[in-house]
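Coming up is one lone chain in structure tokens, specifically the form predicted on its own.
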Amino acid sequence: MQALPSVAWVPAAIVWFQLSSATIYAVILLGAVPSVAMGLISGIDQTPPLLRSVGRVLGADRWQMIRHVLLPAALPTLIAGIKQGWAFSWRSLMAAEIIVHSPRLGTGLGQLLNQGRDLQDMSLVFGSVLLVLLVGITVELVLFAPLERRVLRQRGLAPSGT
């Protein structure tokens, strides 16, 4: 699924859900889920065998092993997968908004970008591109950077002052 751009699902999502919010949600989810799943699976696969052994020695059952050993060990790669999923979803949303026009869906940044193209208004095009970039950077700085720092600090992988 990762090899298929999620924007390729836009026509199918329109057929399945008509021009509705569900169409947008489907495209966003199809962009994010493979990255998040790969991050989680990769993190679990990279869990050191010693941690699993310690969990077994301490008597952890299957659910305790998942909750207290595997998920915490997989957290850094899971966060990376969520971050990548966000980026793919954001790109997919912009592309879907450029492809699909409907007043029922409201006006988004992708539609604003497309409107600039239709009007041959380069200031609107560049302004829209800058807004798309600004949203992406803001999400990175406000959401992901502090979360990553916190997780790394908890694991002793980053200085406590950062």
The other form holds:
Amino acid sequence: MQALPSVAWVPAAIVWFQLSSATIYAVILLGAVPSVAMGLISGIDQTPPLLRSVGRVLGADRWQMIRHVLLPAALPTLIAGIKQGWAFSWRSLMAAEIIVHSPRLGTGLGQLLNQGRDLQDMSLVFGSVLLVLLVGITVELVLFAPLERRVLRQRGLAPSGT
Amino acid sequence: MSLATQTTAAVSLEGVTKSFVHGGRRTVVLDGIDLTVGRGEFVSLLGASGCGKSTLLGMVAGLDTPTSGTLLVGGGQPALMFQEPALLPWLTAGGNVDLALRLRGIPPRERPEQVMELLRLVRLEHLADRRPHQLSGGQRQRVAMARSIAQGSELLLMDEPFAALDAITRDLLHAELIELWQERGIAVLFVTHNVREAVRLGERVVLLSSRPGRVVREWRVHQTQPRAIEDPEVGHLATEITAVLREQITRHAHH
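Now the other one: the form predicted in complex with the partner chain, given that the block above is the form predicted on its own.
After this comes the whole thing, all chains and molecules, with the earlier chain placed first.
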């Protein structure tokens, strides 16, 4: 699923949802879901067997095992998955907005880029590119970096340079 | 194989055998183990590496099932301490103890006080908010001990819990364990490959042979607790047991 760029879903989404916001949401979602799912699954798979044994010895039932052992153990990889999902979604959103444009979709950075192209307005194009970059970097630095650092520090793991 | 919970002993094994099939070949790890740990009794289970001690504890803890024989556990799910502290790294020391109480069904109101009381037992009440990676090896194993006691079980299984610690820390933890055992009246089945440790702690020392694991002999330790690892009585008995253990290992090596 991750091998498929979610922009490839744009034509299908237009057929299903016409030119509505739902089309854009579908493309974003399809871009993020595989990464998030992979993060969760690999996090659970990598839970040390010893911690599962601890859960069993402490008398955890199936749900308690998930709630108190597997999900917390999977948290770092889950966050990494969400971060990657965000990156994919952000790319997809820009691509989708450039491909699909309609007054019904409102304005977005992708539309702004497209408008710059149509008007041959280079300053608008570069202004938009800078904004796209800025939003991407801000989300990474303000949202994900501190969250990852916190979770890893809590466990005594040194965060790698971001 | 049969399992039941009605027994007067903390745990009793009768003819317990465990074998694994690996690559089409059957390996017998434990062969006809007869062993009883009475209520409130402290038994050391001694054997060389690979004699199936951990497998035996795993079966008593319910993590594994015997191939044949009868295993009776009295008084619910036994607590189990591993060689590693096996603390959940995302929880604080107090959080780890709290989880044991929570999974036992202790209401939230009563838990904070009990957590502190349990940490006090292992002299760590001042480190309740520390995470496992901020604690020393000995402190982590103490938290694991408090977590095991928090289970409120009548039987504590210990799988070489102090093997990775330095001698001085181990000595301190021996004393704390004996104190806890006497205070709480729980039964302990303590697995080790260290003869002196077995004699220092147990009321009885049971020696297992290697591959397949069988009960070779058992000794009663007459000296009362508290005793020290350097006591001459401990030394004498340890020397005697070591001789038998060495004989076992050589015999095994010649096979």
